[in-house]
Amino acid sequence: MNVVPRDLMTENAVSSAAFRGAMRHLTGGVSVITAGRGKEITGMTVTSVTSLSVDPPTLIVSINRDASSFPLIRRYGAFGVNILAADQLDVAERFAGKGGLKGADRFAGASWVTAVSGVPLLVGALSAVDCEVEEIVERHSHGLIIGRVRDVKNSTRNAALAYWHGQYVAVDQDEDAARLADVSVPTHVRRGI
């Protein structure tokens, strides 16, 4: 691994509320990581999902350490990751913790299959993925996991599930693009004047 030494400036601290606010402002798009096999399975609500490499597929997730997903993924040494479409919201606040469902009661109510892996991936998702664990970084209060991805379930809904100041927002391809249109090309050139 390489490391670059340096020091850190710890006396002008960034405050957690402020830290919090400025994240609010990212879009990000909402997933559900899966962990464990059998009976052994819980999962979480993620908007952390970032692509690494395309070659070879490679993703990585920040997971707190904490968070009952962390261990399986450690033990079993495989995740899913299930990027949601913009009708799956009830998906994302179950696994999310709404209700104070937890661990398998989490994935009561929507379709799952089972990955090579062991993992439950969702059906209906936009994606669905099956990660390798390739690495773990620990840092902090989190877990970045580096996944090496074994197989990727396409859909082909277009309208995918975000999470923007502390909402669920539906961003859909061809609506949004439409709303885009309408108002950023003038009316007398849609007209054709």
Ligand SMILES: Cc1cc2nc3c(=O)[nH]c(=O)nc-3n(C[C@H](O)[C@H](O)[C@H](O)COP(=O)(O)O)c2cc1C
Given for the second form:
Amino acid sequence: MNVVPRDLMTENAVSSAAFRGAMRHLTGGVSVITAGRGKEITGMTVTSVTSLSVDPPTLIVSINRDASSFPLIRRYGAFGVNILAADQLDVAERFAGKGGLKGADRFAGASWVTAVSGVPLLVGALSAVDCEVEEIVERHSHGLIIGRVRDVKNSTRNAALAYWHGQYVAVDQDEDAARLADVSVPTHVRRGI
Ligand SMILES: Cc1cc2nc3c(=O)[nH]c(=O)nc-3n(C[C@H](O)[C@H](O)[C@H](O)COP(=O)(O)O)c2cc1C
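To test you: the structure above is the form predicted alone. What is the structure of the form predicted together with the ligand?
After this comes the whole thing, all chains and molecules, with the earlier chain placed first.
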């Protein structure tokens, strides 16, 4: 049963700045959403991708309804989720609109393949996920897009691109896992004493 959204009477109790300040503490994995087909393609950098369920495989992404991807996702009922590797910072910046690049121009400089659904998928992404739109919930400035996963291309790469406190950071499974092991396992245990 779906719960009907409540018509909250409270005015915004917190300022946008306070809310943004809270959200800066969330470390987000960086992905590029791709939409459209043929020459009518676009995409955008996001941190809002999250898994919804494993069975069936579904995910959610929250995107601004003014973003150029939104009407194409709605029209074609499909989108790609390209989870970026640490060395794909330039792709993240292009799809965030750096340099004023728009639409198909954002795809230059990287290799793409066409998914079964027709959307472009990034060659060399940590994972490239082909999704069919299951539902779009329009709320406030954004659309919550529920995607049913139709295909997944996983790489064996393991250094991810994340965004935290307004900057890009690399999360390297080998280096950072070793560093975490250093702080979490007592020395005498590691040495087998
Ligand atoms: C690290 C990062 C994460 C972002 N995450 C989101 C997001 O989750 N949802 C969203 O609507 N915009 C997000 N944006 C903003 C869009 O990437 C940006 O507005 C993009 O240019 C929109 O595409 P358009 O120019 O084609 O409209 C993010 C930007 C950056 C740099």
